[in-house]
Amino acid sequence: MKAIERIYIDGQWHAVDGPRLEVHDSATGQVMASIPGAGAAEVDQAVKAARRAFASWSRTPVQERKAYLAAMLEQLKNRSGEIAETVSREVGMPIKLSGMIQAGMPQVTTGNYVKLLDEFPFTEEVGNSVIQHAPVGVVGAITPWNYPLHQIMLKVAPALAAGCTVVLKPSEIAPLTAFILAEICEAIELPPGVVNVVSGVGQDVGEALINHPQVNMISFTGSTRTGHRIAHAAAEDFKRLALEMGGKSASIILSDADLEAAVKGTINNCYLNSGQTCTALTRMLVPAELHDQACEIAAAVAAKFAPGNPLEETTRLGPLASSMQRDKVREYIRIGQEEGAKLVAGGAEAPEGLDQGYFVKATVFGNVDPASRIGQEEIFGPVLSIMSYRDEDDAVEIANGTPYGLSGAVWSDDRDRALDVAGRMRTGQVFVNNGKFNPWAPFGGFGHSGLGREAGKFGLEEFLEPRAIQL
């Protein structure tokens, strides 16, 4: 078991006189590490360090900030194997995917901001005004467990690029890569206080961070319920907010689509990271006359997602990240059956031979009522709901019929038809015919899915305040 004894504040490692928090291996349920549980005193210390550092970091030349990010990128590359295995054990993503995504995406994000710093107009002229894009200040970053380091770097990299300083509160469920980042900051000799890592539970560290008067901005990724609480707290002090929250994304399969390819593509997306993905396509919308055929195809595809050890190269579906999440997902499967949906594949029982760990079967429901709980609520597990629709207008209405609006998909043999339907979906991104994820494009949602955008220049702008100087 790995024991992390200290948190990282002001460029130094500090002991914490608080509880120890256990980190569990998702495949076995056994304790794999322990971390310090900090509180309000440590948050105050970290925020004050970030405030002191901001005075000089905000005035550091862009090329120097770029050099630090480039050094950080090299360290991320050097430790990619360790990062991938760590997240696979914490979260359950199969190691083959973890190497590409959990270790790879933080590198892509950091590299993008290294490139962007060469071209972003921090100063520009508009008429008789010089417009300066100034860093917002001290950023409190609160990150989730499903893509732990990726979500951290989506905040830390643009914040540092903008000239902000950061106090990071990682999820206590998957915190270990945050400490790897702290070690990287130390290794590249990032100035003290620019990045601070304070581990602990939300009611202690998170609450202290969002209520601290010297924090200028909160950037949060997590549940809509927690985001709602953060928004209310931040409003008391008029803090800048960036919120990336839940989703219940619809995959609309139009009548002229390649049904088999569309069903397979939707399920591959839905089951990525065992369904622990906010953009997961968890609602499949098909023409009523194709519903039963879609269910047959989905059952065959789901059967190929046999749960297994995430550290084995052949595993396609790993466990969930915690016993709480496993139990929540299994309860939703039982709710779906009670609501009258047809269980096409999977079920609430533990997968055969996998009584230990946090495993859930790849599950598919057919005949799902769009207004039902499994049709409306974010489950965050490998559970797909298939719904039928009458025509395109009905499909769009169903797709837009939840409080969320984070992602979506449209499948059609007619590109213009697909683009027309995509343009009617109230969501932050839409994939057309399995279009590839673009790390330069804005990432964020409508409605209860959040405020603001991450990634690319859009993510950098979140950490900047425009200032007009009239000449």
The other form holds:
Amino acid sequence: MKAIERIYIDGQWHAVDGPRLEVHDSATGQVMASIPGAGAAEVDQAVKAARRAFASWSRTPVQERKAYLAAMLEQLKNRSGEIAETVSREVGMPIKLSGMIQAGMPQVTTGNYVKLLDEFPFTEEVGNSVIQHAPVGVVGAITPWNYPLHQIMLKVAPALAAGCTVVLKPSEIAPLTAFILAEICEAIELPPGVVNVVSGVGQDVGEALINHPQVNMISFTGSTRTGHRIAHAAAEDFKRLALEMGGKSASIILSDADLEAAVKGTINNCYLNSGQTCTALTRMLVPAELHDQACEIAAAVAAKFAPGNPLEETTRLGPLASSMQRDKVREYIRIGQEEGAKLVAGGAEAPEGLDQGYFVKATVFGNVDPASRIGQEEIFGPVLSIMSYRDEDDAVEIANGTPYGLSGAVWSDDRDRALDVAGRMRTGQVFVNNGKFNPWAPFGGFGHSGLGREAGKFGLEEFLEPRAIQL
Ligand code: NAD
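Switching forms now, from the form predicted on its own to the form predicted together with nicotinamide-adenine-dinucleotide (NAD), please provide the structure.
Every chain and every other molecule in the complex is listed next, the one we just looked at coming first.
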């Protein structure tokens, strides 16, 4: 078991006089590490350090910030094996995918900002005005557990690129890669106070950060419930806000789609990271006359997702990140049955031979009422809901019929038809057929899924305030 004793503030490691928090191995339920539980005093120290550092960091030449980000990227590459294994154990993602996504995406994001710093127009002219894009200031970054380092770098890399300084509060459920990042900041000799890492629970560290008067912006990824609380706190002194929250994304399979490929593609997406993905396509919408056939295909595809040890190369479905999450997902499966949906695959009981750890069976429901709880609420586990629609208008109405609006998909043989339906979906992104994830494209949501966008130049702009100088 790894015991992390100190947090990282102002370029120094500080002991914390607070409770110890345990981090659990998702596959065994055993304690794999412990971290300090900090509080308001440490947040205040970290924010003050970030404020001091902002004075000089905000004025560093762009090429200097680029050099630090490039050095950070090198270190992330060097430590990618360790990062992949750590997140596989914390969160449950199978190791092969974890290498590509949990360790790979932070590198992609950091690399993108290294490139962007060469081209981004920090100064431009509009008529008789010079427009300067100035850094927002001290950023409080609050992150969840499902893609822990990816979500951290989607904030830290653009914030540093913009000239902001950061106080990071990682999720207490999967915090270990945040400490790897702190070690990297130390190794590359990032100036003290530019990045500070304060671990602890939301009630203590999170609340202190969102209420701190010297924090200029909160960049948050997590549940809609916490986002709501943060928006209220930020309103108190008009902090800038970026919120990335939950989803209940719909995959619309049109009548002319390759049904087999569409069902398979939807399930692969839905079960990624055991369904612990904010953009997961958890609602599959099919023409009523194809419903039963879609259920049959879905059951066969789900059968290939046998839960297993995430550290084994061949595993396709790992456990969930915590016992709380496992119990919540199993409860939703029971709710689905009570609501009268048809259980097509999986179920609420523990998978055979896996009663330790946080495993849930790959589950599919057919005949799901779009207005039911499993049709409306974010489950965050390997659970797919299949719903029937009458015609395209009905499909779009069902797709748009939740408070969320994060992602979606359309499957069709006809590109124009697919684009038309995609354009009617009230979501931040839509995948057509097997459209590839694009790390330069804006990432974020409509409605209760979020405010603002991450990634690429859109993510950088979130950390900048335009200033107009009239000449
Ligand atoms: P969560 O809201 O419980 O926690 C997220 C972070 O907020 C954690 O660091 C937590 O400690 C902190 N927090 C909790 N209460 C707080 C408070 N009162 N004040 C300040 N901070 C507080 O979410 P989670 O369970 O860690 O993550 C899962 C959720 O994240 C899902 O709903 C998922 O959809 C969402 N998510 C969204 C995206 C996206 O980009 N849209 C990406 C990943 C996850």
